[in-house]
Amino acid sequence: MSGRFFIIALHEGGRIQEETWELVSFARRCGAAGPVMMVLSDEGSIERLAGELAHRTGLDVVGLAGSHLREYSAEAYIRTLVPFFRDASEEEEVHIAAAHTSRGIDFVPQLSIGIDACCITAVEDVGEGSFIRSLHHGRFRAEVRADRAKVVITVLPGAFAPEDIEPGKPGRIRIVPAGDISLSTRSRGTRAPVHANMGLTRAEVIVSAGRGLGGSENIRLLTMLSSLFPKSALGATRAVCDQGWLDYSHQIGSTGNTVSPRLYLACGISGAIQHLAGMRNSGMIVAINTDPHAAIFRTAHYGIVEDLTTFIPLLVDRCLKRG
C-alpha cells in the first residue's frame, strides 16, 4: 500500500491500550512503509505517551496535544484529527488505523466523513489492496476495496498478533499543539463496571450459554452440567442476558467479563466476535451447537453438533454412570 500510514494509539488511565501493538502488525501486513504512530492527549501527559510509543515501536510518533483532549470524547478526537488530515491533498493516499474497540468505533466513522475517506470497520485480514471483514454472524467474509484515496480502518482486536517488536532506536517524536477547542460534549468521567464477576474470572471451568439455549427454562441444563466440575461458573452471551435468562454479571464478551478458564464449554453459542473477544484465550474450548456452520466451531478445539436439551442430560448421565 502506498502513501502515508497512521496508527492511532488509544489510551486509558495513562496506559496505551494493548490493541495498539496489534495495529503495528496490521500496518506491516498492509506493507506500509514507515507507519507513523499518533496519540492524542493533554499537554501534561502527551510526552510520556508519545515517548512510550516511540520506544516500544521504534516508529516516528506524532503527539497531538490540547486541554480538550484530557478525557476521551469522539468530538474532541474528530475536531483535532480532521484539521490535521485535511492538510493532505485530495489525491494523496492516506491510511489511518485504530482498534475496533468501543472508542475506535465511536470516532472513526465520524472522522471518515470529515476527511472524505472510506471507512472500513472490524477488519480481520488483508487482501491485495483490499480488506477482509466478517459478516452474517461470521458465516461469510467480505473482501472490500476503498474507492477513496483516504481510508480509515478499525482493526478487530485479536485478528493480528502483536509481533515482537525490536524497536532498535526509538522513533522521532513530534508534538503538535492542537489548540484548545471548546467542545459541546462534556465528559463526566468513567464509572466502574456494574457487573464485574470475580467468581467468573476465578473459575477453572465455565459453562456458557448462547441464544441457542432456547429459553430460561433450560438454564437448569447448564447448572446440571457445571455441577460435574469443581470451581465452575455459569457464563452467557450478551443476548442471553438481554433476554433476562441470566443476569448481566454472567456476561462474557467485549462489554462484559473477559475470562480465560482451563475449560470453556460453549453451549448454543454462535460465536459472534463480541463474545469471542471475552473468551478466546481459554485453555480448551468445547462447543455444542445444533448448527454445523456456526462460527464457534472455528474457534473451538472440539465441536459437537447436537441439540443441547438432549445432549447435556445424556452427557451428565454418561459421566455419572462411568463414575
Partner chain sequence: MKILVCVKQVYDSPETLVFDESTGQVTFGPHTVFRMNRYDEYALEEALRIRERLGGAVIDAISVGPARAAKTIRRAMELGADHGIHVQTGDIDSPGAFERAHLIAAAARGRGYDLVLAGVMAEDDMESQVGPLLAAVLEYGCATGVIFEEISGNGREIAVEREVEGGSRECLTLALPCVLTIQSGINTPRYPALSHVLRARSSELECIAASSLAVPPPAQSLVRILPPAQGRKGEIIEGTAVEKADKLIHILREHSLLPRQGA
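Numbering follows the first chain given and starts at 1. Just so it is clear, the structure is predicted and the values come from calculations on it, not from any experiment. Each form is matched to the other, and the largest set of C-alpha atoms that superpose within 1.5 Å is called the rigid core. First, how it differs from the form predicted alone.
- Relative to the superposed rigid core, the position of the CA of Arg262 differs between these two forms by 2 Å or more.
- Once both forms are fitted on their rigid core, the CA atom of Gln274 lies 2 Å or more apart between these two forms.
- Once both forms are fitted on their core, a CA shift of 2 Å or more is seen for Ala233 between these two forms.
Switch over from the form predicted together with the partner chain to the form predicted alone, please.
The next block holds one chain only.
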C-alpha cells in the first residue's frame, strides 16, 4: 500500500482504548510501511497520551492539542481533523483508520465528507487491495474497493488481534496546536455506562441468547445450562434486549459488553457482525442453531444444528446424571 496511513487513537478517562492496538495490526495487514498514530486531546493530556502510543508501538505520533478537545465530541474532532487532512493533494493516497466503536462511527462518516474521501465501515478483513465487511447479519461478505485516493475506514473490534510488540525505540512525537475553536455544542462530561455488567467480564463461561431462543419463557433453559458452570453469566444479543427478554446489562456486541470467556455458548444467535465484535476473542465458541447456514457457524469452533428447546434440556439432564 502506497501513500500515508494514519491511525486515530481514541481514549476515554485518560486511557487509550484497547481497540487502538488492534488498528496497528490492521495497518500491517494492509501493507502500511510506516503508519502514523494520531491522538486528539487538550494541552494537559496530549503529551502523556502521545508518549504512551510512541513507546508501546514504536510508531511516530501526531498529537493535535486544543482546549476544545478536553472532552470528546464529534464536532470537535471534525473541526480539528478536516483542516489537518485537507492539505493532502487529491492524487496522494491517504488511509485513515479508527475503531468501529460508538465514537468511531460517530465522527468517521462526517470526516469522510469533510475531506471528500471514500468511507468504508465495519471492516473485518483485508483482501488484495480491498476491504472485507459482512452484510445481512453475516450471511454475506462484501469485498469493497475504494474509488478515491483518500479513504476513511472503521475496523470492527476483535477482527485483528493486537501484535506482540517488542519494547524498543519509541516513535517520534509531534504536537500540533489545533488552536482555539469555538464549538456550537458543549460537552457536559462523561458517565460510566448504566448497563455495564461486571459479571460478564469476569465470567469464565457465558451462555448467550439470540432471537432464535423464541421468547422470554425460554430464558429458563439458558439459566439451567449456565447453572452447570460455577463461574458463568448470561449474555444476549441486542435483539433479545430490545425485545425485553433480558435487560441491556446482558448485551454483548459493538454497542454492548465486550467479553472473552474461556467458553461461549451461543444459543439461537444468527451471528450478526455487531454481536461477533463483542465475543469473537472467546477461548472456545459453541453455537446451537436450527439453521445450518447461520453465520455464527463460521466463527464457532463447534456447531450444533438442533432446536435448543430440545437440545439444552437433554444436555443438562445428561450432565446432571454424570455428576
